[in-house]
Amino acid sequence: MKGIRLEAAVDLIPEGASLMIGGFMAVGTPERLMDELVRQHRGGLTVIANDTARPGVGIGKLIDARLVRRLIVSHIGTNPETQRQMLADELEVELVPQGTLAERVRAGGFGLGGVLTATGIGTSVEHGKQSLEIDGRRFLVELPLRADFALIRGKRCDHKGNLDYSLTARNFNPLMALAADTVIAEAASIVPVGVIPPDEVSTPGVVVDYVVQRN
């Protein structure tokens, strides 16, 4: 783990990376990182999240910038201007069930070959997909998600960091953590090694590549 200044850290990421990037309506994603995208106008992006929160509003600044191209998300019922987007064909977007979704990225990070899920059979979500059927039910294969960079925000860092978060702060950020080559995180506070009880840390520091310094 290597600590980093937000303009550096922003620098990592080239034009049309894919991003995963934490939270849930904005709780748990890493608000400076988002503003510093925005700032270096860092475009082209393919984001892979929950949501979009709303305008203004965590990954909702980098819809407001145009810097995104490609949406995979389990909704956007919050963002009108995620949907002007879509429904105008500026940016591509991939619904995916909610638990599905969670699952792809944990598939990506615990290196599976992909999910099996009924949720979707019967429906358009099941089109250009491989189903199997198994004691006589179906199911779709669901593929694993990566990206080459996971945005995280936790409650604490240590200088090792290691990472708790705050309550439904969680949300996808652990997983995301697991299931992309570079990991940037950002936190509230940073702490020493050692403040952080063991068994409450939820994304180990082995696993993070960077820490965003404090200003």
Second form
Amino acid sequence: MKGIRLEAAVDLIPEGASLMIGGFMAVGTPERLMDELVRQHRGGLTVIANDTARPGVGIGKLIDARLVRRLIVSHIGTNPETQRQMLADELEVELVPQGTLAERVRAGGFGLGGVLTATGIGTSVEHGKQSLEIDGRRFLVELPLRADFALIRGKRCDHKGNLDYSLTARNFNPLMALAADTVIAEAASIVPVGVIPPDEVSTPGVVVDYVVQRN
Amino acid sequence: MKGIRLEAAVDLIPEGASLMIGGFMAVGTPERLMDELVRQHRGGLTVIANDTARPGVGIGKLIDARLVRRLIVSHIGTNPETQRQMLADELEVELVPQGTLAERVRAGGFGLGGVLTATGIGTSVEHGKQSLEIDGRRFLVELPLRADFALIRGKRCDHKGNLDYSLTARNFNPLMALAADTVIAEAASIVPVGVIPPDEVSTPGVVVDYVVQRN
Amino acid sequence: MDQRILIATRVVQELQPGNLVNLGIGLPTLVANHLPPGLEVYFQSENGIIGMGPVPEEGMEEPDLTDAGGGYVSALPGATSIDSAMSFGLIRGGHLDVTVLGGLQVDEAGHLANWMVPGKMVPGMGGAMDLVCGARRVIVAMTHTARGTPKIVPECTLPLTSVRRVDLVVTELAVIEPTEQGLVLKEIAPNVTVDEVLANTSARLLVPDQVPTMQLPG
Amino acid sequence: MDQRILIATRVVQELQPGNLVNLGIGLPTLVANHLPPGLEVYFQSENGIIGMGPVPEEGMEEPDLTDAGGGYVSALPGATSIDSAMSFGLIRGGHLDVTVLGGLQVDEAGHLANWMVPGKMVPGMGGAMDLVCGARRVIVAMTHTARGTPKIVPECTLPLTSVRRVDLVVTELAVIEPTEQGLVLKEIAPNVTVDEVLANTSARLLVPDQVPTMQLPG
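Next up, the form predicted together with another copy of the chain. The previous block was the form predicted on its own.
Below: every chain and molecule of the assembly, starting with the one above.
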């Protein structure tokens, strides 16, 4: 784990990279990293996230700046600009049921080959997917997701990179923290080692590569 | 969630019931429930747990009292009595890799039809199991585990049944708390609601059926 | 009574003490505002909290404490934060007692469509598919028609949310229970006739000899 | 030097600063006692902790803080508690840099057998199968023979732990690297000859022209 300046953190991310971005309607999204991606105009991105929030907020900023080529999300209904880009074929969108998205991200980080879920059986989500019958019930085989980078936001980060999370800002962050080759974390505060007791750490510092400097 | 006397808690468990029991080498195992199962001599049990600890300790007490008919565990090497009963065909043992056991219990509680893992491929663990090839790599289909009862132990339990855990006494407890029809919890202390902050609860009280009275 | 409040008030009667309940965005959220005094249920919001409370007073909003629509909420004593995997583990694993969801269409098989209108509105399914698939009880709370067009139809023409048969449909006109045999008219709203319900429904309804009127609090 | 300490001391040289390391029960646990000053690695114990520290002084044992063998340990500053699913998520998901495991047999394919002797000893695989399957680097630390019988064999006769080829085998006689071509003799222990290694090994060993001697700290 290393501290890193905001600009240098985004410098690590090449054009066309795949990013997992934590947050739910921008709550728990690393907002400074969003701003810096826009400032450096890092385009052609694949973004895996729950949603694209609203224009001008969270991942919505990346959409506004047309930095995203491909989206894997559960919901875009709150962002008309995302819908517009999708219907205009400027943006490729894969819609994934939210619980399945969580499990696919987790499987990517936990080294599972996939999970079986009944969610989506008999719906359009089933198209192109393998299914298995177990004890007379049919399940979809849902495959793991991984990304080049995970951009996450925590509440407190200690000097070893251990993170905890705040209320509904937790959401996908701890799952994504394991599912990317490089993990970059923002935190509301940076605290000495030991301030977050062992039982309260949600993301162990050993999986965090960079922590963005506070400003 | 209801408070319950120790005797009444074990009264709920019929002969031949299946039990998930938290703990790892008895660390995190609800020891009072073990003692009471022995005192009431509740036999013919199926036990799903990490291990059987040692004679006289944790789940080892149930083994000593010959209450267990079937075991699903990852390890029995520390308990010679378990090995003896197994080799004498008095006890049926299914050995499951520890990480697979954790995922199977979680799948049972999380409503997944199973998980895919490479662990066990090419070994005796593979026998009788379905496998899937994904992107040229082969994975075993590992099925969910559930039980009639989960017997778990937490650190603090508030008046709504919210639990947290202590250090290595956590292990399988939070996973098993979701994977049984009836969940009975012991805790080192019972605290007023609010003492465990929302971000520090590991097992939400809504999944806990009974909390054993302190003595 | 406002029609949306009528629906919410009727849905509330389906909740049991101690239930873990998830309310969809829109009309279903009104349910939280009409609990009778003394009925304690736990509201889960799938973005990551059990024990969600009402909108906080002005100035007390916390940006990290919102509902699934992104609106500020509070948390009741004993609330717990959960990540998205746990949130849907509770939903998919049968721990969620009731989900109340909006609907675009419900059909004679009890199938719900509520997540997209091809070519027009593609919001995504969010948590709806997991909720309908996994909740112990699925209640659809919706207006009976959309600009005069029946929403309770012989067979959904919109993409399905799930092939699981929902448990109850509550509208401003009626309470309808999807069963193995078809859609059963269980109750009618005050000052509504069975014929009015039938006239606003394109699906076949099974109508018992006696159809009671919803019993709503004054 | 005690043979077990020799093995542990050599294994330590494989660890890099910042590595997340899991040590199996028995001989591998000795590795933690022989870290050179200044080498900071994180020890994971699969029963649920990252940042495991040495055995605490007498009277300071905590019953809820043990290693995977159930022995009392301490925790270093910044340690974190994890549940069993997370513990094996780190192992299976490629987050664990190194696992050091004991062995009953290693064969020419680099396959490890270390979890049972049919009809005699059936301890169960515990975490071993996940560790060998998932760790980035698998190091086997074991005595070269068992009561004179070679443990490095043409093909394992005991049940395999995994079909993944392990990365390195360290014994009191030699360091051996399983490769696509077979087992390569990389180093010999001080005061040991290549012929002695060969005499105690039933597998075919690929022996380079020059086989360096282990460089161990005085």
